[in-house]
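What follows is a single chain, given as structure tokens, in the form predicted on its own.
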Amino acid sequence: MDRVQGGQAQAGRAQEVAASGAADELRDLPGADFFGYEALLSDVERAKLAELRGFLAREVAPYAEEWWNRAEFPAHILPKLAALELSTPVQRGYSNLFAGIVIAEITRADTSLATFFLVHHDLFVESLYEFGSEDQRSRLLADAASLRTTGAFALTEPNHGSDVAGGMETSARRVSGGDEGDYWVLNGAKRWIGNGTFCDYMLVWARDEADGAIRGFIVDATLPGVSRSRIENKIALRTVQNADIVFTDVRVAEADRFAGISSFEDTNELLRGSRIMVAWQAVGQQLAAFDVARQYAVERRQFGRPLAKFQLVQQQLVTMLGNAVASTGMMVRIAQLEDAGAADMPQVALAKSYASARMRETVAMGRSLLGGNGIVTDYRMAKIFADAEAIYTYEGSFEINTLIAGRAVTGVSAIV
């Protein structure tokens, strides 16, 4: 017995040895960025790209397992993650091309931090600068940029996903106040909304009961009869805190009516913006993916030889590898057009549809390519693989982002 467990120590260490040699042989190879698209980025973009991956690598990446098991959310690293001055980028100077990044880069170290990130600064916090009254920023911008105080979008329903805006059942109604001024009545509930069991702020959807018009309003989650439960038991985005959320007779200052909304066209300019981040989800849980697989093609050993020696092995790598930079390449264009002023919503949709979907294909190779270790989050693979499920559906599903392209392309609807 002792010599069998002297033997297994041996090998132990001889394969902690080949790991170790591995490793070193990994730094030496291309990145997943195999083209270089990081090269269009400036200086100074390069190296607060630099300092995001740092931070990742030391707060995020050795825990984001644990955190998704666990189904917690990690607030104590909001205030390490505001000192990194990221929100909403291209407020701040940066190209739209690095703000993506941003959010692949958080993606690939964690996917339920990049969608609290995308939540809060990229439709709640930008928000605030695209329709929020001179009085509303005044009072509320500060706090949430630097996520001293953390923000929701509630927009889905229970009963309404694809066609909310046509169904939305939420409901406000203004009442005069008199010497308080005049107030709206809320009713109704969301579901599905990230961030919602925690956050102090919302942007709450409803509609207009005396003109039937979509009106956005700024909701103090803690005002009477507003109600908050987890969604539980889900298989992806586990860290994410997605809430159901009733409104009983909430009463909203008109203060705090979303002074630039007027209809649910107001809004197409912001939901344009966070599908495109989604998109930009879809590349970094690529990069992930082809991370894991390819350290465990190199590491790991079968019939006496790493697995990245066989040609099957090469073959599935080789076509993650190429879904991630086709679906990069598309979405720096995306910035580009964004840059421009220039990019619409069919283009958009597009680029979602299709990175999505390369999305799904590559995670189901690396999953395949870790064989039974694909299937326990030990080996990261596994939360890769249930959180790609929610990217395919939110921010238009698949079905719905390709349709959107379809009746561009053909001119004739096949929504409604």
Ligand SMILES: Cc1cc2nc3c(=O)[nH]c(=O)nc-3n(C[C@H](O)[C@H](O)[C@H](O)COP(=O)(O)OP(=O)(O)OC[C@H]3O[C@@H](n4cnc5c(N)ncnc54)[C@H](O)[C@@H]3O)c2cc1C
The other form holds:
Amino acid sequence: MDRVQGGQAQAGRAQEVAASGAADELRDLPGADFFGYEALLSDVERAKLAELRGFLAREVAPYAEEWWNRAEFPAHILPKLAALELSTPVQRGYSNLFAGIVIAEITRADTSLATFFLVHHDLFVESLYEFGSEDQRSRLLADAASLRTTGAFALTEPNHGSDVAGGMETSARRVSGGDEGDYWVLNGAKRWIGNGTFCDYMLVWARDEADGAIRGFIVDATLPGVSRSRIENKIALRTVQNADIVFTDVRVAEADRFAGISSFEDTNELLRGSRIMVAWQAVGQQLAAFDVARQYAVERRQFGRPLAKFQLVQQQLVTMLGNAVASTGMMVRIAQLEDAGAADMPQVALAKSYASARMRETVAMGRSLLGGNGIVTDYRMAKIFADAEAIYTYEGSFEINTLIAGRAVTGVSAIV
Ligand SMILES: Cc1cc2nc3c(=O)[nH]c(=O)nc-3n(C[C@H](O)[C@H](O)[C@H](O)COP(=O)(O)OP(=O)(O)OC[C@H]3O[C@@H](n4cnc5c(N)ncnc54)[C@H](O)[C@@H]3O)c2cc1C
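Can you switch from the form predicted on its own and show the form predicted together with this ligand instead?
So here's everything in the complex, that chain up top.
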């Protein structure tokens, strides 16, 4: 089990744990995968998962609170992360279940790192696979997959979040001929773009001035006319560098347009894939909350006995675990449907809304189980609690995913 790390407070608590013998008690307890879903992975996948866990325990968990407190992205760990060769695992022959468990497991150690991972791999790299031309793939894919370059996905705008498909204001105007060949001129603004402050490339979605269709462009972040500023003062995912980005007469070569995109519908499959990964994040967030709360309940003593001995504490722990297990169960089935090649899948919207609602309950219980210590990041739970809020909102908010599922089961849209 992860230990709370960082600073003198940590050293003090570690000594307390050693003195109380609680660490031994914890060693004999079952893990948060109470129903044994990991047994559905292949031997190769389980070995890879163990390797990932080793990396997370060594390189991420001990420092994650420090990065979060300072709102700093740990760029120095990217070569080691890349060495695990986990970019777009399904393209490498792993199952969709494994791909989801990878995201849950990274989230369990640090939600922000998982968000970096899925923005870069599940949105940027995956888009190159899905929509990139031969030329674009040969120019960009190898460096991106091995994290020598990083990418972002720029869809949301200051005035359009949930309604961005219909409301997108960022414009693209095609200019034909000239010495430099055909190019496009982009104007507009994007908001909340993860990795946006440091990425090398961003996928920018814009409306074609000629026919109103949504088009996708690979934009080199250093092009003249691109200006990016970090969103400050966040209370969630502080390690993720979200940016406001403004495009002023940015010239993008026709060779950098995704020829395969001619409407917003074309991006839907991509967004469905990343929505699945965000639902897996809601699973990982609950596993993390359970890990920390259970450890605390076993170690912390009040009224002369461990918190774990109180019935109300056990009830909350079991509710948290039940939420995590139920959310995982839904995601396991989603992974099976993906493996079977299912299309559309309105189940994804239900899974995202259900898992994120359960997550909010789970992290709130976890926060309360740690008492006052639940509001300081030294004890991990405060960060888990706060980061859950981003998961609740992005990749389709709880409400929007609920309404997508509602539309599927009633045949009537209540979104507009
Ligand atoms: C930490 C973080 C990282 C992000 N990363 C990225 C990124 O990398 N790239 C990117 O493009 N975007 C990113 N986003 C943006 C994210 O996808 C949007 O925040 C999300 O789509 C919601 O849009 P909004 O924030 O504008 O809220 P709004 O759409 O303004 O919604 C506000 C509230 O109204 C509700 N609401 C809206 N419409 C309806 C309706 N019809 N019925 C009922 N309720 C409704 C919403 O559910 C929400 O509760 C990120 C966001 C966050 C917070």
